[in-house]
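The form predicted on its own is given below as one chain in structure tokens.
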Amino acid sequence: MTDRSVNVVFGGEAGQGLVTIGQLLAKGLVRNGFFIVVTQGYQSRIRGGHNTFSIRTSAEEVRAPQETIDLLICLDIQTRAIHGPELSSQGLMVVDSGWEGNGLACLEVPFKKLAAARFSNILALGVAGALIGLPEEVVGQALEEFFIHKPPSVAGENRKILKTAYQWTEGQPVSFPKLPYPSHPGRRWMMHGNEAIALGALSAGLKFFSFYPMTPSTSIALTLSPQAEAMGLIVEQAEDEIGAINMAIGASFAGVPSMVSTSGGGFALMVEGVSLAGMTETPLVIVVAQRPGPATGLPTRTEQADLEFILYAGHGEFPRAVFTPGSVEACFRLIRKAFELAELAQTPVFLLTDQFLADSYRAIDPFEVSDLSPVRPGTEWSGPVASYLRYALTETGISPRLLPGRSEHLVVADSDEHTEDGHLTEDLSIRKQMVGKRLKKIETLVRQVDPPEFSGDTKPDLLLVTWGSTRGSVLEAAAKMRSKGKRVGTLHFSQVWPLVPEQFMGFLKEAGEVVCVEGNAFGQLSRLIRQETGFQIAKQVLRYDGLPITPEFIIKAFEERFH
């Protein structure tokens, strides 16, 4: 435990309800004004296998997960063996009576004596809440809300077990530092990245969403589905990813803001559809939640190894934009921008996230939505009916987009090369004109690029460059290095394509040393920067073992390799 935060880890088998109790504890913390960073570790199986639900919490803002564990709640004996060695110097392990602590600080709880086996997880929740000093009433309220659709007796039984856990724990001769309370607790929401993407898409006017279930993207669909009727939204589970993306292209062609979501393996099936959207100039938002590959890889772990795949997916050449949010708030903001940009440039736009960010709950300030407006598909056409050309050659490459059936005009689209009025052609001179027209849209995309976020010391001795979900860990690692007297800056890319060198080359050239931090083995952002600018980032901190990059991982890499 540091003076700022405590890292609570629930460990057990799938099916023991550790996600439920983890969410309840996290909700109680957020309601009391605490900040949280949740990391979920689970295996690709329906039941069994070792899982964890980790909550790093503090009265001050925390941005990244922590590797050492302060409070380890063992719902099975395997958790003790795997994670016991990860306890911090002040850490405490909670185990069932008779398991022993293997020499580690340990609180043995008589689970079987205090409650029936089916209540073991609620008992563990109460012990954890009591140890960190979270009031029983707060956890109890979250518990009752969870069972609100069950008979009152169910919530009542669980409240009794929670009370038993608090009373028993408070009577034990064990000392665990209580969390210092926030001095000015504000009203915050508890939300993970995929929920923020879903809400951001709804605020942008999403009306058609198609998908095929694939971890870790599926919770976007699970968030959208309950809202479908109220929001006038169609949520369609397709027969596969090929069907999903082609459904969305069709809906978008008809004037319905559309989105698909998937993960790497599913996106591999969608690639032909990406080209179709590029050729037909159909606006489309595609969310790819990365996980380790190739093939099935580690289906429920995290990685940032699909950047190059997304950059070049599809045959032929056509413009695209790729956003890479670094926080839950950025997920909401950037998915909105993805919808706006897709409509503006009439082209596919990507939002690239990963399992860590997708599943990571945070305490966030409520989104201000009163001034937000949804995307309005299509354009008005005041010219003569006969002269409307869906693919008219323009200076920007962007043609007037009328929606079929909503005017007197005939709207023709074609996946083959086509003329300005949308009919197939093999006139090679027109082919060259149409390629040029589509590529002109890059200028529009470039004008809309989100510049990378710089923070820290100007002209630093060390500049840490990163993208996507590693933002929080890089910021915390840089802060720790600065506390030891080193001049450190950070540069985070929330959009990795197109790149505008004028936005960031100054930071790279002014730094004494530049190190890229990424969740892949190739250093894919480093390679992209070199390809586009000629600037070589010689040093990299790379992680590709399926776990998220942490501040400790970054600092340890510097200690072992660079100095």
The other form holds:
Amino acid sequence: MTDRSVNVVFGGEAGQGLVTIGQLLAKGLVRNGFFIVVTQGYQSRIRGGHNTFSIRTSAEEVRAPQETIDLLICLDIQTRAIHGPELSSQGLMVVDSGWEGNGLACLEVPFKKLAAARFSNILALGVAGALIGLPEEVVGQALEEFFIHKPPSVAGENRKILKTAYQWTEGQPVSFPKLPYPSHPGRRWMMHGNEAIALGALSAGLKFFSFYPMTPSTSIALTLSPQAEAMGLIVEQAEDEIGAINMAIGASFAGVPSMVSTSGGGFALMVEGVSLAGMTETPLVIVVAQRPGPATGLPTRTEQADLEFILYAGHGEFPRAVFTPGSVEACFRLIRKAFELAELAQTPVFLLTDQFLADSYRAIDPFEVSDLSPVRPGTEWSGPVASYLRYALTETGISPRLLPGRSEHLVVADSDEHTEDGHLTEDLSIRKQMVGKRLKKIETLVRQVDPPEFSGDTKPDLLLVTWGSTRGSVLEAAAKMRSKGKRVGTLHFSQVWPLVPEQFMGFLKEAGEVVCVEGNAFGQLSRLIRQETGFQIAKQVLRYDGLPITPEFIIKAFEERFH
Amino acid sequence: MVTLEDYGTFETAWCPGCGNFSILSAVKKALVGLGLKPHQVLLVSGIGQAAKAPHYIRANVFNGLHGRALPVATGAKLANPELTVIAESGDGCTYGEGGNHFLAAIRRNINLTLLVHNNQIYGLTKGQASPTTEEGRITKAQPQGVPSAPFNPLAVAVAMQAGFVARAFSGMADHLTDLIQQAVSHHGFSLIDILQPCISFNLVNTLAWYKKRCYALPDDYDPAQWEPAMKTAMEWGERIPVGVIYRNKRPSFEDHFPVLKQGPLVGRGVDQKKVKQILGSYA
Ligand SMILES: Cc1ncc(C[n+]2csc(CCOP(=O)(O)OP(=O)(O)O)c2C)c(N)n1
Ligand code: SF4
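Now show the form predicted together with the partner chain, given that the preceding structure was the form predicted on its own.
Expanding to the full complex; the earlier chain stays at the top.
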């Protein structure tokens, strides 16, 4: 138990139903007002291998995963060997009878005696629920909803197994400390990062989504597809990523808010399309869920190493914005902002997440959507038909965008350098004007930047700087350091481009020491800050072993390297 | 009334005598013949000499990347099926760089027309082999002769049961105009592979070479028959058939999307009540 939170880890082979029971327990917890942070660890295979579904939960807000395990549910013997050593001092391991605990605190469950093998995972769920003190009724209800589309007997059978598990566990002489209950349980939703991105996009007016499957971005498509008919959008699995991005550009050109999602390897193929959106000034939202590279890398693990790739992806120079949400709520808020900004500046806008956040279920406060307005593509333009110029040179660099076929105006877009009316040109003086026009849009982007979030002690001895999904771990690590008497601040970037130095240089300069925390080997945010401001962040906490950064990882780095 | 003037006249960057000119004029005539107004038409192209054609027609235009006309055209058509969408590009652009998109467009049977200016050579990059250049042809980039067999787009399209498969020849202007009208009117994906001389870089397949060989399919040829169509698609050499080689009535891609039954996606708002309901299912 760490600070009144419990880290429950289900471990086993793919195909053992571990994600299902993990989700069910998580749902039960959220329904009862608990906070959760889910971390999913899986291998690139459908059956076998070693997978984990970890739920860190507490009555108070938790924002980060935890490395030590309080309750380890071993669905296979490998789990005991791999994760047994990660048990916390009060930790408990649940194993099949006869496996033995190797000297670790251990509850042996006679799985085979209690139920048929195909119910082992539901038994495990019941044992876990009973141990942490979540009422059987709550887990049972989640279970029934899960089987809602099956004949009622299926849910009934599973409920029986759950009851058996609870009764058996409650009769055991183990003393696993029960979770303290929330004093004012709030009503929350359970959602992971990719779901929040999909739903935020829907509320922003997404009408066209094309993709080519690639972990860990695919669940965005899986969230959107079932809603396509009700919400009036088209979801298309393209022939490849090149097809996906060009299709979305075509749809956006024709006037509907469009988005693509992928991961690094797929994005590598999309790059020419990014440049096309930049040149043709077509609004486009691109979601990249990072996983470790280079090449196919570690397909199912996490990393934050594509920042530099996203910043510079595309040949030639054109404006862009890059959002890097630090929480599930921010995924929802910032994907909406990405749509608005893409339309406003008529340029590609990125949302950069990673496997950890993409798959991380959280308990979130419900979003109010009734008063959120969707993006409206195109502009009002009352000039005469013949004088419409798609790329008219304007003060702001933003030209009136009309939609082909919606009026008598003709819309001409070109990937070659073009004149104001969209036709290709090799006139080099026009070229210069057009570059100037496109780059002017940066001013619009700069005015809209989501400022970095500072928290903690002002003028701190130590400032932890970070971006994206690492936010929660940095906040928690800082809180821990503060509780030991150190003055610590944190600075989180939920948008890494454009950077507006006036928004954050003060924090960097006022801090005694600045340390950047990120999930890559180069220290990519540090490099970017130095490039843009000249400010050198000398110390880094970097992780690139495929696992998310945790508060323990940060604190250990300080203990081992800096002091 | 729509007239040829509505579709404009432009100065071009093509070599005098190039087959592109007659294709351009056939496209304009076909659009006028169909009574389509310029703003109802969207021309999408890739990169190459042929891909410049849309710039010489007054209509909506998206001139994208090399090989990528079809996905852009597909996205635009899905967003607004009311647009008449025509993708137009060269053989290198469509069958080489864009090969996978070509296959996907046939499979989707998206309701648009693909016009390929097939000059059996790369024009804009000055005479390298294209996917349709004959095996053994010597070019500056292939001095030992082209080592690969040529791609047969018509046989591939017929094999995949594309909606509408035709061959045309730029030297048979009226025939070409008629084919374009048929293709645009066809509900589903239509391919016209248009044989076109390149006077600068293809000194073998010249206007005279094609004239000697191209013959119009007879009136009693039935494009609904798949097996004879397959045979006709393979016919190449001393005699080259032009006309509609194969046609079927598969439902078009858009027909599969219930959301499009209520009209185009463009212009539609968002029902936030529905979003709220969906969000509620995460409780
Ligand atoms: C991605 C990319 N690769 C290569 C090129 C260079 N390129 C321009 S046109 C062309 C070939 C054009 O041949 P084709 O499509 O047959 O058209 P043509 O010029 O003969 O009409 C090539 C390779 C490019 N513009 N973009
Ligand atoms: S190079 Fe060939 S295809 Fe290009 S314009 Fe000249 S003749 Fe036509």
